[in-house]
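The form predicted alone is given below as one chain in structure tokens.
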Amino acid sequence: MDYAIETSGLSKEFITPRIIYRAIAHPFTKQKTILAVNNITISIRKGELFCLVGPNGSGKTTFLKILSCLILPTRGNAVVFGYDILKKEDKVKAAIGLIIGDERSFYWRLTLRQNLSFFAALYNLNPLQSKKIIKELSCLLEIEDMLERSFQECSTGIKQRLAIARGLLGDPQILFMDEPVKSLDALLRRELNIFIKDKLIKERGKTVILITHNLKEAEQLADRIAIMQKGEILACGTLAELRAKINNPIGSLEEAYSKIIVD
């Protein structure tokens, strides 16, 4: 089978900061160390819709972060798209897109075409590409006529769409989506997913892994699912499998999930 990811024992410790007079009397003492990502060992198919839920610091934008080459994990590999992340990080690069909710990382004062053209322009794309590219994602994300707004205009949903389109400049084949329709109301967060399940995965053939909270959500769009909590990832598979496992042949993804983080 053709898998986009798969890691063999990723495991990721973070040293926890130490106190500075503490550090100077007892300059030898072990520092404590915190497990993010313990012993992860997961295949995940190319053209998937991966969902990662879990409670806040179990883990998932560790890991995350690690298939993404942000931070090199303590212990085992991965290989995303045939690379490995520790040995082709440029490569692997190249092949995703990171699509996360976070405002602050785009000009505030710039339009979203200024906004575009400068994240192109990283990915090496010369005008005349930028130009083609940056109209296509405007037409497929139905953001073309807000354009010359600035970003600070806009509103949220505008702004996550814009997150989107970002992410797709490169024309990654894999996308890693934190919670990129969180703030959402219900009928973007609604227009959003389906542009996710139908235009990139069934259209465009991408592999998405996405992080989020909503058990719902989740349960309608991933084709398997990944429960985690501390590290580690309890239960994985697709609802059938997650009902098989609290033994409840039409339990919902919220009852999987509840019975697993307890047990």
Second form
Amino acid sequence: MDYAIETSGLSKEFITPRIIYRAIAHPFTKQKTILAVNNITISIRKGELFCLVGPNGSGKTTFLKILSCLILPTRGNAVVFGYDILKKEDKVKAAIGLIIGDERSFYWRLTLRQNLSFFAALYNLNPLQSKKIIKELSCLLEIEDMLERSFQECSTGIKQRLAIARGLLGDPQILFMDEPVKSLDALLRRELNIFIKDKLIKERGKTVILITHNLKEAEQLADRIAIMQKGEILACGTLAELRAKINNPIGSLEEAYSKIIVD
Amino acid sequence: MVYLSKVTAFIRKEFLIQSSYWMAFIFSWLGILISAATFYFISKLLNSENMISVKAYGAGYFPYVLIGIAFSGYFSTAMHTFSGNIRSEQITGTLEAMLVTPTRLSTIIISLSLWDFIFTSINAVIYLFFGAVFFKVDFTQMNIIASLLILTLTVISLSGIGIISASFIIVFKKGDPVSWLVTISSGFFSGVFFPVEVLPKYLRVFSYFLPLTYSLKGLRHAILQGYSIGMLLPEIAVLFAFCIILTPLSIKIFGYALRCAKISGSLTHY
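Please give the corresponding structure for the form predicted in complex with the partner chain, as opposed to the form predicted alone shown earlier.
Up next: the whole complex, starting with the chain shown before.
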């Protein structure tokens, strides 16, 4: 098994909910559908840092949610770490970690340690294993001195690190990161990006699928980049391959992105 | 073992959060005392000698209503805990974080509700304790095993309705008709405040379709008169039937709701 993720013809259509008065006034009009993910066939290698970029509403998050078994695809299928997302949901979830930039997703009245302990139990870790991994991750993310603080007392940077620690609790092989550093200052962003590249990919051999709006970041970090628009992958490849696509061997990702999106 | 440690983690998490709001505990228990005292003084106004239907339980109106309000807490917990907790986790954004772990949604929903059932049990014991200590209600005849059996069947059967109600919340987010209908009807028809026998015959029919009617009747007999399991067989049989029907039905409906939410992509929406 060389690939961490393989998708074939993955599509997701959403039916927009009907407002009652419209359903009564126009009972025979068809409900609108939105094609959020359109026929994506892609293979992501193990140990790869794969960036998904694209305008808002281009289907990046929906794509990740399908791979995380939170949304069912309308057509097509995906295999995550060798497990079919439609048939082996538990195995898929044991192989992945989802890191979202949303700081709401923690219990604000609990301490960082209590938050991590709770989620560790959901990753099937017993109290001893949980204690060990919390110690290890808090050292790795440099939050060991903050563990007894309540979540609501922590800065955004610490909260973001905690989100990364939570994503790593189950020692997942694949990490889905949806704008994990979006509300951090430049210095912290840089630190965390180095952490992703050096500690997660190089040292631990994880596969990372990263959604970002920061094209510079994608350019510096990614092994390959996929540019998405309207649910489709318009272009996918290394920076050099994307440059070749726009016939500019020294162009930036921003240039390639603009050209590919506009074309 | 893994399941047990997950369940423990949920209970611990909820205890830590709730105990951080310690004033709420104090006021909730103070509320129990005030509520018990209110019904005690109302019972003083009423002449229990004339209450033939109440006398069937071997005590006056106050012990009758005390058990009604103490154990109807299980009913409101079962009705609201599943849907309420799911909605609250959706709003705080923690549901998504739970759903990407290798933990099934059914485990999450059941575990989330356990703290509420524990808290309801503590409250029920406090009701009985206040009743015995401050208002001299006699519980010496209580048949503990029969009471616990009826309570277990009550929680299982009511949880079936609660899970159906949570299924509506998963799909529609707000406005769940099951909880509304059952809550409205049970308070009136199940004999919480007055025996169902005092209702006109055509209204009494509704009480036969509510599990709470049988559980309150059984609990009163077991707690106040020490009825044995054998003597309570009619109530136990009906509650058991409710469990047999409602548990698989609720699991089926819940599975369907989960699939609908995954198709519409609204599992974590609120």
